[in-house]
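The form predicted alone is given below as one chain in structure tokens.
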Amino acid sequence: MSAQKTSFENSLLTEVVKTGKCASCGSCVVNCPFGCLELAQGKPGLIKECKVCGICGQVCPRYKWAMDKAEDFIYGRIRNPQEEFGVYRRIAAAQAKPVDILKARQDGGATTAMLVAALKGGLIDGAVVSGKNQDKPFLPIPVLATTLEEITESAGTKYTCSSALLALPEAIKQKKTKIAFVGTPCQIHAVRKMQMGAVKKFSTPVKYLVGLMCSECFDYEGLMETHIKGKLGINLSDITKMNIKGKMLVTTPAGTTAIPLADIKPYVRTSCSVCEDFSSELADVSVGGLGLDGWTFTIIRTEKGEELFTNAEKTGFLESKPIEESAFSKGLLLKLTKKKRDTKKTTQPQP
């Protein structure tokens, strides 16, 4: 049988599911023509009988995915051993200008400065991002921001897993002919994977992709409820900022917590550990904190992402300095991108 006729049973259910290798993006469900597939608990699941049409597969991360037919699919090219964290056009140190963005952001803004200048300009017409949710503190849920407002009030990284899939239906319901995506590496994969095949639907009106780089993702109820709140004893309405530079940083109004790395390992989501993608090597613009302090650490990959970035810095929102090739944040782009590859081919996830 064909992997285009392939049943959600014998395919991703099988080898991704059930191997623990899910990603929890959301592509399954949001393109499933039947309604079949629902996600629960962050894994997708039938809901009805599947009708075998193959679709699930063809739009999953994690089922049968090929990086090197995704590169030559996005840069017309494989790249090559030389190019240690992907193909890309420059790299940037950026910082946003206006002051709201800069009191809501992570490291330096960039995303939020580029995503608010391409609203404002007219280059889209929303943004699916990880917003909040008002019931768990940090814990994200994918939203399509079409205000400013909301792009600004999702700034920050959230440190789950946040299905950002599921806001594309959104953008199509709203009738959103160019939006900009915000993802993991995973996520970004997801939807380069509905744009090489031929399920395009939710996939159309994207015109960006903004990755983020990720070592790794953790367990909402391990790390936030299991061991920030009843471990440590701080209160998770309090936390104002979260951070990882070197440990994670939990800040509430009494002061900033530091978390060993170790302390929160047991956390981390087994699908992580088939991830050989640090930095969001298919998105058009990739972001990160990298060890720096007040800016973010950038890569333009494509032609678009150079727009996105440029127009940023233009219109007055971004402002940006070249990263010296001794650069430490260089050499830890290298480092974490080298042990993701590394950790990729010497774990297995448990289902």
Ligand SMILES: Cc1cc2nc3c(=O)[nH]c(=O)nc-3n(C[C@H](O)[C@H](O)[C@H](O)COP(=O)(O)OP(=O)(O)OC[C@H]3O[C@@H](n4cnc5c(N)ncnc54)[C@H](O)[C@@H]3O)c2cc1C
The other form holds:
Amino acid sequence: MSAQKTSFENSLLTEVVKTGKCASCGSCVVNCPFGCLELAQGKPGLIKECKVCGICGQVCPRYKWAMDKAEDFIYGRIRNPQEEFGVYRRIAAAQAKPVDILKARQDGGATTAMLVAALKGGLIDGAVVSGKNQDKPFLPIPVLATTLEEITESAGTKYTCSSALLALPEAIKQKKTKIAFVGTPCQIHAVRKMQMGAVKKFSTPVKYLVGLMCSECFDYEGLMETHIKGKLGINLSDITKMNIKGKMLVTTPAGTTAIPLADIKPYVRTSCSVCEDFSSELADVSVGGLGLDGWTFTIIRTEKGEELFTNAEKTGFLESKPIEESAFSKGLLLKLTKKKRDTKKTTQPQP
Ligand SMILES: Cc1cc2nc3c(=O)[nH]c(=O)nc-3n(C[C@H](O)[C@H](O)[C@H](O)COP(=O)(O)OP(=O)(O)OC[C@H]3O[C@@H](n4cnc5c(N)ncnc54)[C@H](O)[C@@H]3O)c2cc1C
Ligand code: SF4
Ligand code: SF4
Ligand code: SF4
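Switching from the form predicted alone: structure of the form predicted in complex with the ligand?
Now the complete complex, all chains and molecules, led by this one.
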């Protein structure tokens, strides 16, 4: 990892922000030791003079990022060509058992069940999740959840960007030492880059990384305000669930509206076009829907991931069943993994 002392302007501003590659993860903002950076409309910018320490470049997942080095760091080796969706131990379909989680979940609720079981059993003392915003429905708010209720309330997918790393300083403030972090692949890369580098303050309490599978995420104003509210006339506070199953499905008490993905493509964030990782290949456990009905497609990748998953099973928070090699969802995983890699080769983001 480069320890060069490059200014924000000469590193992230020029090569990440202005090129449209910034994933809005918040890592640079959190790690700047002089508090020089702030996120405004999802982009980091200087709020005071940069001290040219070079740290923001060392923690940005979109600057001098090397996937093979990260794999070697986590797994002690680089994947072989057969491991198309990354290194893993096993895959399973998983479903939460508690009724309150089943009510709040996105797919099988396995993510929330693993966190709740871990908090209850003392494996973790908090979890960074993306909670609900009271004023802006489905705008994810990065939050350090420290109670079973807070974790469960944050269940469900918000398809717009969460700068999840912004919740990490709260873990330090509250002297947490073993937290779980839930995030999209770009956010998982950011935490891994912190773990691999010299500046580990905010990654030290992170014990488990739960990675969401992710094809793309959307600009909030564009998707929610302009399209769903403006063009379709849906009151945002009436929405009870959003999902993507071939189309974007927006559910209210009046029914479900299916939106063709082509209609909302203009609102996909530009940084998603350079993203190669569909299935959170560097997480301890990866979770996705992948066409399963009411179950979470779970990829257990590391020993820690195994610990988190089996703890939830053994304590009765989770049940699981095998996924056959020939299953539709496994094929979909391979297809979406390949699609993301191929898209990256042919696309350049527009700032
Ligand atoms: C932007 C986005 C795109 C996705 N695209 C796909 C896809 O193409 N294919 C697929 O199979 N799966 C996709 N997923 C994952 C899927 O929607 C579910 O999150 C996953 O299957 C886990 O389901 P669950 O029932 O176990 O999760 P739950 O138990 O409901 O928990 C979900 C967790 O995700 C967190 N979360 C919600 N929104 C965000 C966000 N924006 N950023 C970070 N964390 C968040 C919540 O705080 C909660 O901890 C996507 C998720 C996101 C956030
Ligand atoms: S002072 Fe802050 S903005 Fe400047 S290089 Fe260091 S971390 Fe980056
Ligand atoms: S990707 Fe993250 S670390 Fe890099 S510039 Fe954007 S917000 Fe900062
Ligand atoms: S597609 Fe990639 S960059 Fe976009 S939100 Fe998902 S993981 Fe992040």
